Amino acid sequence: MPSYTAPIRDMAFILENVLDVVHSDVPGYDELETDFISAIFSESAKLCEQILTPLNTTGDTQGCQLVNGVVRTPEGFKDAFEVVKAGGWPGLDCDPEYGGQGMPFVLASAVTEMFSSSNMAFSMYQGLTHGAYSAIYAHGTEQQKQTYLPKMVSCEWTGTMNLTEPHCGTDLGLMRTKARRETDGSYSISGQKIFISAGEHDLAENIIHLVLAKIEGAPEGIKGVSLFIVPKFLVNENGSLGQRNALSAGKLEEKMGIHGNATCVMNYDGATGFLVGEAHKGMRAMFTMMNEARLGVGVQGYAQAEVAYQNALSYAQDRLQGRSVIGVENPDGPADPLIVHPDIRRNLMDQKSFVEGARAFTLWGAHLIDRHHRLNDKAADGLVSLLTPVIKGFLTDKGFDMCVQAQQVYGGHGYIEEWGMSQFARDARIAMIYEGANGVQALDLVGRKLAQDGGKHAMSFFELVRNFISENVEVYDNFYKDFLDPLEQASKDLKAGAMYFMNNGMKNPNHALAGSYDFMHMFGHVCLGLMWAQMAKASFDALEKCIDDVAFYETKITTGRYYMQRQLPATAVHLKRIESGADPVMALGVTNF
């Protein structure tokens, strides 16, 4: 059975050395001192390592069962969910007014990684609830907040998001689910939704569905969509549960992965719903939930890569295969361990350098969200809006790739279920698809985010990179050569890609759209390059002070050099593809495929 050890040392390094949270001007960050962070991480790690990790294989092999309209989750899930609830983990960063602990989002994001690595399918139940909480918190009435949020923060009630229908996924303007206004101000909701994660289960006494639907007579297309709270059980005025609502899970989907999470077909047959926010403005409210979900999915992408890497590393250290080409490394054994071979090292270094860079990137994104929410920092909000499709798209694409590479270390054993490696690849695969498939993320990045607010957020990113380079040119020997020069070259590639879109996209939009996926990956590489340059700088600073844990900082610098030399140059390839334009992509006629 695979194992998992929470990377709390690396998480603490990012918060303390790279983001320097305790000296930040963000309200609440002054509490994030070393002892406090250590206590939170240690307790979360214990829960994830001892309770959730052993259930990961159980969830994969048993899956969920739909019995008489009720979904039974895998053995052990319900007891584990009670432990999670008792520890207050679902409400870690939620508003204390509704029972939350009010911690910064950056801390909660690190904890989310642990949950996702240890048991991705399980962690989705509280993760989706948090997203539903955020949508109601931002757009609900005071009565709705008081009615639903305390129970959702505690996960006594869980939440979902209902968007997709059998005939429409990304194009939500085509949806057919209808809402008819009743005389009491509520709405009657009728329609079918598919792919609803945690749509029905036995972990909570109520499920609060957020459902997109069109009010009768609404404008056509996406401008006619509204958002509704549709609880599984209606809630009485005194907060107790009332009658069962007219909704049901009609089917459980058979999936490639995340078997421990119930992915349902949900049928609404005149169910009672309550409007959230303004009529016909449902997408505005839903995007509060979706943007948070996309950051969470980015975490899932690299979190699966983290646990896959840990197991691949252990296997490479123990498995004896062949001899080193430069001399025997294990003279007392019949062969040397796999890890002595350069190609295995390359494989493991790809994984390690990606995961650690991705973690820093995501926690930086969470820090920007904290700046927006706690300081009303508009610039931070604009920057994280630009970066969100990159976090979601790039980190899940590469996270899946790294899971496959970890599987490859095992050779044939990686393909055998006994070793558990296939589950990481299968679970990671969905992250590239849900919450907006990655091709859509690339289109959003190039088609909307680059030009948002006159392009000032993209320009501020380039300025951030430029300033970091100029401020650190002469700080340490070879720092420019090893870290800043590769970052500068990659940033120039990214600018050239953006300029190509500006110069050619207006004449033929296909030129921009055909290069959007490469641009998203190029942007991702530059972001990880920036993170590695910052982590290397922080590590050099620590070594300059002659503090303990020298091996950690030296390892960090060496890993960063690997990324800058072996991964970051990929930006040149992506730029070449972008500058080839749409012609090679569109040249083949539709009938010739």
The other form holds:
Protein chains: 2
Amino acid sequence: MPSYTAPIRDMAFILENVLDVVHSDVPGYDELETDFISAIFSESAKLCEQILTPLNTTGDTQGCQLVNGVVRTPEGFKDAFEVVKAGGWPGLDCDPEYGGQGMPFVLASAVTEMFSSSNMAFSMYQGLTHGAYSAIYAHGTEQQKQTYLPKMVSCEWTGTMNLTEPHCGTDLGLMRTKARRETDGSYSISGQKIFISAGEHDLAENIIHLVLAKIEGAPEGIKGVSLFIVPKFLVNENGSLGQRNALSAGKLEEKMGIHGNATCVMNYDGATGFLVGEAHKGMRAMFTMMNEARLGVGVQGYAQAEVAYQNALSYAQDRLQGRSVIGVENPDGPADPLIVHPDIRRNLMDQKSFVEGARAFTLWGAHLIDRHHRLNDKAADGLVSLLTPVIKGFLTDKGFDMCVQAQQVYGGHGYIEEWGMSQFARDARIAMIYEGANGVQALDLVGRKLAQDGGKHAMSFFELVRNFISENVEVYDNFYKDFLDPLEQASKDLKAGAMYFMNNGMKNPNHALAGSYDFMHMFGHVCLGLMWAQMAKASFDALEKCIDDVAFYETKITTGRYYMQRQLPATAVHLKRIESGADPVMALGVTNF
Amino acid sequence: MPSYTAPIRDMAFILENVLDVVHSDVPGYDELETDFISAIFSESAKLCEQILTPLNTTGDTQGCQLVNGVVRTPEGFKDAFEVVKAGGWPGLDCDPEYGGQGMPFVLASAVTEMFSSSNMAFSMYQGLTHGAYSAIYAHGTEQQKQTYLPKMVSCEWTGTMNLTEPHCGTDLGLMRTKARRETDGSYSISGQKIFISAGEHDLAENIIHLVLAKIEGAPEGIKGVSLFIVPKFLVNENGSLGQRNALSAGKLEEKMGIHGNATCVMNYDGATGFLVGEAHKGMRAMFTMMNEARLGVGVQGYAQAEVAYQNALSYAQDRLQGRSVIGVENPDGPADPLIVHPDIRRNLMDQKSFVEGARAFTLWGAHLIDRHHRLNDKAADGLVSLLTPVIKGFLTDKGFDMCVQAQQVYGGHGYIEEWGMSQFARDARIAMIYEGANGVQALDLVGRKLAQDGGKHAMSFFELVRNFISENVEVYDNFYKDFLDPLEQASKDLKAGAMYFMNNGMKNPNHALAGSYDFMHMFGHVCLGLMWAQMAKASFDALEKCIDDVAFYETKITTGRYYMQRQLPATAVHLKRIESGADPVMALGVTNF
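Right, and the form predicted together with another copy of the chain of this protein, after the form predicted alone?
Below: every chain and molecule of the assembly, starting with the one above.
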């Protein structure tokens, strides 16, 4: 069975050395002293390593069962959920007014990674609740907040998001679920929703469904969609549970992975719902929390890669197979460990350099969200809006690829479920699909975010890269050559891609969209390149001070060099593809395939 | 449930227009007239489309069951196996002396693709039998051949390959299974083998296990390994089944995919075995059929991609979601089909251009094997030995990636098992691992094949590319620009990679091995580039003759242009990685990970 050790040291490094949180002007960041971070992380690590990790296999093997409308989660999930609730983890970054702990999102994101690595399917029960909390928090009435949020913050009640219908996923304008206004101001909701994660289960006494539906007579398409709270049990005025609402889980989907999470078909048969925010503005309400939610999915992508990497590494260190070509390294054993072989080493370095870069990138994104929420920093909001599709799309694509590479280290054992490596790949696969499939992320990036506010945020990203380079040209020997020069090259490729879109996309938007996926990946590489340059700089700084942990910082720099030399050059081929334009992509007529 | 239509038109195009089989000097190729090929392909297609395809989901869902030492295959497998046997498919390219039909391997390989696409797990029962047939055919005594081959050719008896043990996969020198010589000349085999595909099942009355073991007192390591025939039931002199041998399936593995194939732990407890070929030369006996076996796995890789692509395409044509950005294309419907979106189109073109290129590449490899076997063409043997790790490694890696991309077209539905797209990815995943994990293929390519016979085969590959280019520079307008120039660039990159290895690998072999995986992929791209250039040329030729099927040939050329423009440029980044050498890969000490 796979094991997991939370990468606390690396998380602390990013918060302290890279983001330098304690010296930040963000309200609440002053609390993030070393001891405090360390206390939170070790508590969370203990829970994840000891309780959630062992349940990961159980969840995969047993899955969820739907019997007479009731969903039973896998053995041990309920007890574990009680422990998670008792620790106050679900409300870590929620508003204290509703029982949350008010911690910065950047801290909560690191904790989310641990939860995801140890048990992705389990963590989704609280993850979805957090998403629903955010929507009500941002758009609900004061009464709605008082009624639902305290119970959701504690996860006594969990939440869901109901968007997809059988005939529409991305294109929500086609939605058929109906809402009819009742005389008491509530709505009667009817329709079918699919792919509803945590739609029904036995972990909580109530489930608060957030449902998108069209009010009768609403405008056509996406502009006629409204958001509703539709609780499984209606809530009495005194807060106690009332009548069972007219909704039910019709089916559990059999999925490739995340078996421990109940993915439901939800049927609403005139269920009572309550409008959240304005009528017909449901999409806007959903989009408010999009950056956070998509960042959370990005975390899932690299969190699976992290745990897969840890296990691949320990297998490569233990498994004796073959001999090093440059001389026996384990003369007392029958063979050398796998890790002596260059191609295994390449594989592991791919994984390690990706995961650590992805972690820094995501926590930087979370920090920008904190700046927006806590400082009302509009520039930070603009920048993170630009980066969000990259975090979601690039990190989940690469996260999955790295799980597959980790599986490969195990040879045949990687294909056998007992070893657990297959589960990481199968679980990670969904992150490329949900919360907007990665092709849609690419479309969002190129079709919307890149030019948003006159391209201001893209320009500020490039400026940030340029400034980092110019400020650090001469700080350390070889720093320019090893880190800044490759970053500059990659950034130039990215800019050339953006220019290509500007110059050709006006004539024919397909010239931009045909290259959108490549652009998203190119952008991801540049971001990870920037992260590695920053992490290397922070490591050199730390080494200058001659403190402890020399090996940690040197490893960081060596891993960074790998990324710059072996991964970052990928931007060149992405650019080449982009610059081939729409013609090769669209040349074949729809009927000639 | 997914569907499958055998790509007969494309297979015939490769055999006729590209390989020009009827005008070949290979004995037996003169039979491959259009009508004959077409008759074989349509019979095989009917079987695969109507009988094997529907059983693919059943196989995945039910899997195999081991009860009291007996393995039950999924419902319908036994009946289907009878149909396959009755059609003589397992012996298509086997020697008529033992009941085979003596067809060329190139034809059989195309049929293998159909079987794999329609039901990979099922096809493995006969595929493994074919492998065991080849080993006995090449190394068995006349008596062994008479005893076993006719029944194996007809698949009344199936075969297996027993190499892996719990502590050794790639490094077979560590093997512990023992063989003790008995007074009657037979051997007593004891030990445990794992990952034995089709190790036990209910499809055949006998199973002929080929087992690698060490004879007592044999030399250490790989040089002490011998090959044995170990039948499940011993065979009496009159050919009837005798005593049950002392072997059994101890366990069925739970795998990520190919659930319909029984992957067994096999226990040999003093089982009676018969030496095949010379003592201690077992590895050589296994390696004889390596090229064919690995080519067969390459087929599995792209065969899964083929069927996944077919389904993704039809989903993209049917599913209405969103509107084309350059103008509504389906005004009467609520939305346009997915296929109008450039990023979906890119995804489909990636798949299509890969699969068709892979098919041509593999059939060319099969043709080279025919040249070797039927003409004793040593140059062809040398060349296909060089290409085999590329066929196996590159086509299975990319085949899996394409299954994942096909799954992505389905959005959330791609993650739900009911739609079948997950199964294609899960089944395809094993092809990257078995028959030598792809990292081992890369090692074989760079560490062995590239320099084999003084680098003669690599040079003849480059010469072949060069000649094709120089002979066709002026044949058609834009042919140089669209096809030959990109091919020339990519081939230059490949040569530069090989030069880097030559110049640096002597000093330190790690400089070569650290780039081996990239080299394998670069080589694969150049081969597919060559195939596309050849296919485009053949299509232009056909169009010149102004015959039917204009759309087919034009589509071919358009698809080829896509590969040249959007895929082939990947060689540049592979070269860059190779040229970064061993340092970034090996810099991190084993204990610093």
